[in-house]
Amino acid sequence: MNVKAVRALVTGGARGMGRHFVEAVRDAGGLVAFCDVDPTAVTEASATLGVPGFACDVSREASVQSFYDAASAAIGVPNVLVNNAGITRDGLFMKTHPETGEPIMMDLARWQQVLDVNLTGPFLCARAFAAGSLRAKQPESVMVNISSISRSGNAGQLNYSAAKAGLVADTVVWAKELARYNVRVGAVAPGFIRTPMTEGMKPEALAKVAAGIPLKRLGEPDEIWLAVRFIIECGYFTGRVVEVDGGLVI
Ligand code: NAP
């Protein structure tokens, strides 16, 4: 499909790669609208971007269900869909009080809401958007999930890469299950990028981050679009995963 026909939603879109994904697809000649979960970050991204933009908390179905039909009355039927919006809620599953060396475990709010966010997400997206693909019966839909590398097990991120994990998963499921349909689904891994996500981070990790990969540099959300542009155009392409990590190997 060729990025001039799309009429793309992307979730996350306020901030970070969903942002420059939207961007991308207007620049492009597409059309697209996004979600994401804070109202104010919303108003300010549609306004600045000139594309409209709804608050929608990805893990809700509620909410998720009048994001897919607000946006379809603003572009039309959805004929992509990026699963972007992410969040990481780090920490070790199991470490020792330095005193009494009583064991201090991941609580379960922290597992929880990296999954609900993460994968529960992606499902209830990808459900709207597959529901609305069929009963438009579009001659072909594209269906792109943000994974990542630390999907093969990253120490300190045991909710993320379940996730993640979790999701590349689905993106084999929903391929085989939707090809007849006419629904190809791919995933992007990304490596460190440069994004609100990684500026968190402290300047001496991020260094020290950058430091371990064979490109000696973070990746730019540019970077990972060319990326999605791939899986949106080549229509032979489902069911895999594109990574882009800078040779990065967790
Ligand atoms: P980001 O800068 O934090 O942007 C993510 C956006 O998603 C934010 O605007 C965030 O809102 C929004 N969001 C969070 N929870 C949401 C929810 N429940 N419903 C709707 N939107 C929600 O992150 P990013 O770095 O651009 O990451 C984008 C995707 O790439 C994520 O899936 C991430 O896991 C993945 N990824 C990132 C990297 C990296 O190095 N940056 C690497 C691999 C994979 P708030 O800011 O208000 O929370």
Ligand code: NAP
Given for the second form:
Amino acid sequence: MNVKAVRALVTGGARGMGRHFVEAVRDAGGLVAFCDVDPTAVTEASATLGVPGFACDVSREASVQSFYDAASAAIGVPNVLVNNAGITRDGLFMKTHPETGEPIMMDLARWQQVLDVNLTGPFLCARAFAAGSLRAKQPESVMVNISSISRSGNAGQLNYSAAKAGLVADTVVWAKELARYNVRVGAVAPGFIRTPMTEGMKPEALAKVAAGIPLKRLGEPDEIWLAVRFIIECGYFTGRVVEVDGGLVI
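Now show the form predicted alone, given that the preceding structure was the form predicted together with the ligand.
The following holds one chain only.
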């Protein structure tokens, strides 16, 4: 699919990598609408970028359907979905109190919140998108799921790792089930990328992270966009993951 023919939905599009994806689709000549959970951020991004933006909690079924319907009215039936929205609530699965030795467990709320946004959210968005594509009998549709290198398991990120691993499994299942309807599905697994979140880290911590990457630097949002664009444009790509991590996972 030529990116100029894209009518894309981007979740979590008001900030960070999602915002970059929105800009990239717009600048390439495609149509794009985005959502974000923060209404204030949506208003700012929509006005600045000149594209339709909508407040949406991707973990809520009604909110996702409302976003899909409003975005479809604004740009036409979408033929690309970028499942980008995600959160982190990092913490150890189990540790002990330094004085008493009493076990301190990850609480259920911290686990559930990340699963709700990072795994249920993509499910709800993919479901609305796929149903719309089938109803419209589109000649081709593409879903791109933003996973993470943490899907392999990262200490301190049990909830996030589980969600991102599950998203890769969903990518494979959706690709197998939806190919008959001309829907392709791929995933991108970024490593450490230069975003407002990483730029908020202490310089010494950031330097330590970069030192552990074979290419000795953080990735740039545009390098992730190149992988997203490849999945959109390569008509023979489906059910696979593109790793863009500077060689961190080899």
